[in-house]
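Below, in C-alpha cells: the form predicted on its own, a single chain.
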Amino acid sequence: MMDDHPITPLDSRIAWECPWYRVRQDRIRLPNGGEGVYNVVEKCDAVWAVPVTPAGEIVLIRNYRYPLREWVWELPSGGVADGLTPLESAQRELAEEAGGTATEWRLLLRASAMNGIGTEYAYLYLATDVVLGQAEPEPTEAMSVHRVSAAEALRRARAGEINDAVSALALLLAEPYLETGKRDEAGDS
C-alpha cells in the first residue's frame, strides 16, 4: 500500500515572485529516503468559458501572447480573482474580454492545469445564450472578438488551429451541448 504522501517537505522558501505567480522552492525527502529540491509554481486557479450565442455561434478571442510572440485563438479566460468563485471569475472574464453576458452556465470540468510543476486548477465552463456588448480588456491585453459556427470552432480545435490546449479541451468537452449542424444517430437535427 502506498503512503498518501510519499514525498515529504522539509523546508520551503519563496525563490521568486511577481503579481501573477511565484516560485516556491521546497527541500524534500524522497520516497527512497534521499533529499532533493522541488520548485513549485504557485498560481491562482483559472477559468475558461465556451461562450455560445443564441444563434449557436462560438465566441473566440484572437489574443497576442507575448511569451509565444504570436497571435493565438482561444476562449475568454483568466485567473480566479481574490474573493470571487470560479463561476464569478468566468462571468467577469466573459464580460471583460468579449463584452458578454450569459443566461446559463455549466461546469464542464475542473482539472489540474500544471500538475507537474504548479498548483493551478482550470475550471472550464459552457456559457449559453451569450449576448455580446463592449469588451473592456486589461491594458496588457491585445485581443479581438470573433464569432464562428460551432462546427468551425470544433474543426479548429481538432486541427490544432486553437493552440491554447485548455481552450481546445473546453471546446471538445462542450461538443455534446452544441448545435453543429450534424445529425445524431437517431436522425434528429
Contents of the next structure:
There are 2 protein chains.
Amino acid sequence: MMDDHPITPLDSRIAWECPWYRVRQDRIRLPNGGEGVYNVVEKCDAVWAVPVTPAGEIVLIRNYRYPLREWVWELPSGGVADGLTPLESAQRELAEEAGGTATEWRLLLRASAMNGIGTEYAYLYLATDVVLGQAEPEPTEAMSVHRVSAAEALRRARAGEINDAVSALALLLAEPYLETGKRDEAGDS
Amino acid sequence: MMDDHPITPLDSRIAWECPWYRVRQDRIRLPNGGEGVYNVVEKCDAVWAVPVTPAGEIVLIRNYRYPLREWVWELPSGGVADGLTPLESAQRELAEEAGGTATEWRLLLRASAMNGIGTEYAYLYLATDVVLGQAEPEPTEAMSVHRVSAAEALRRARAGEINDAVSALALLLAEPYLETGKRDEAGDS
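Same protein, different form: I have the form predicted on its own, so give me the form predicted together with a further copy of the same chain.
Every chain and every other molecule in the complex is listed next, the one we just looked at coming first.
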C-alpha cells in the first residue's frame, strides 16, 4: 500500500505575497528520502457557473484576460470570497458579471484546477432559470455578456472556442441537463 | 467594438522567481482609466495525454499532489520542456510517467488553465495504440499507473473522481474517439 503522504514538509515560510495570492516555500522530504523545495501558490478557491435561461440558452462572458493579453470566451467565474461559501460566491459572480439570478443551483464538480503548483479547488455549478439584469463588473474587468443556444455552447466547448479550460469542462458536464435538440433529432419520441 | 486591449501595461518587473515559475508584477492602465497592479504567474505551458491501449483501455495515473496534500487520479501530464514542442512534451510525459509509447497523437484542445493569474496554456492530446513499459518518474514524484475501461474512465470524470479538472476535460473531449460500449447498448446496428 502506498504511503498516505509520501512527500512531507520539513519547514515552511512565505516567500512572496500580494493581496490575491501568495507563494509558500516548503522544504520537503522526497519519496526517495532526499530533501527538496516546493513553492506552493496559496490562493482562494474559485467558482464557475453554467447559467441556463428559461429558454434554454447559456450565458457566456467575453472577458479580457490580462495574463494572456487575450479576449476569452468563458463562463461567469471568480474567487471564493472571504466569509462566503463556494455556492454564495458563484451566486455573487453571476450577479456581478451578468446581473443574473437563478432559482436552482446544482454542484456539477469539485476538482483541483492547478494542482501542480497551487492549492486552488474549483467548484463548478449549474444555475437554472436564470434571469439577467444589469451587470456590475469590477473596475479591473473588461467583459460583455452573451446568450447562445445550448447546442452552440457545447459546439464551442468541443471546438476549442471556449478557451478557458474549466469553463469548457463545466459546459460538457452540464450537457445531460441541457436542451440541445438531440432528442428531437433522434426522431420518434 | 471593444478595445483590442482594454488593459495595458505601464511598466513591469520580476517580483519573485524560482526554477519552476516566476511572478511578474505589472503596473497597468485599467479600463476605467485608472492605474492598478497585476501580478502574473509566468509559467511554461503544460500538456495532458489521454492514453488509449489497443484493447480500448485508458491509462490513468494515481499521483500525489503535494500542493493539495492529496492523492489525485489524473492523466499523464507535465510541463512543456525547453526546446520541445507541446506534442514532444506530451510524448515525453507518457514515456516518463507510464513507460508508454503511442502510434498516433491528436490534439483535442488548446485552452488556458489558469487565466486569472497565469500565462499557462494547456495542450490536451489523445494518444492511441499505447503500449506501456517501465515508468521512470522523477524523484519528486510519487505515482502509480492504472488501466481502466473507457466507460469507467468517463464515469469517474463525470462523478468527480478524476479530481484534476483538466484531466476530466480531456477525458470528456476524447469520448467520441473511445469505445464505451454505447453502440452495443443502442441495439440493432
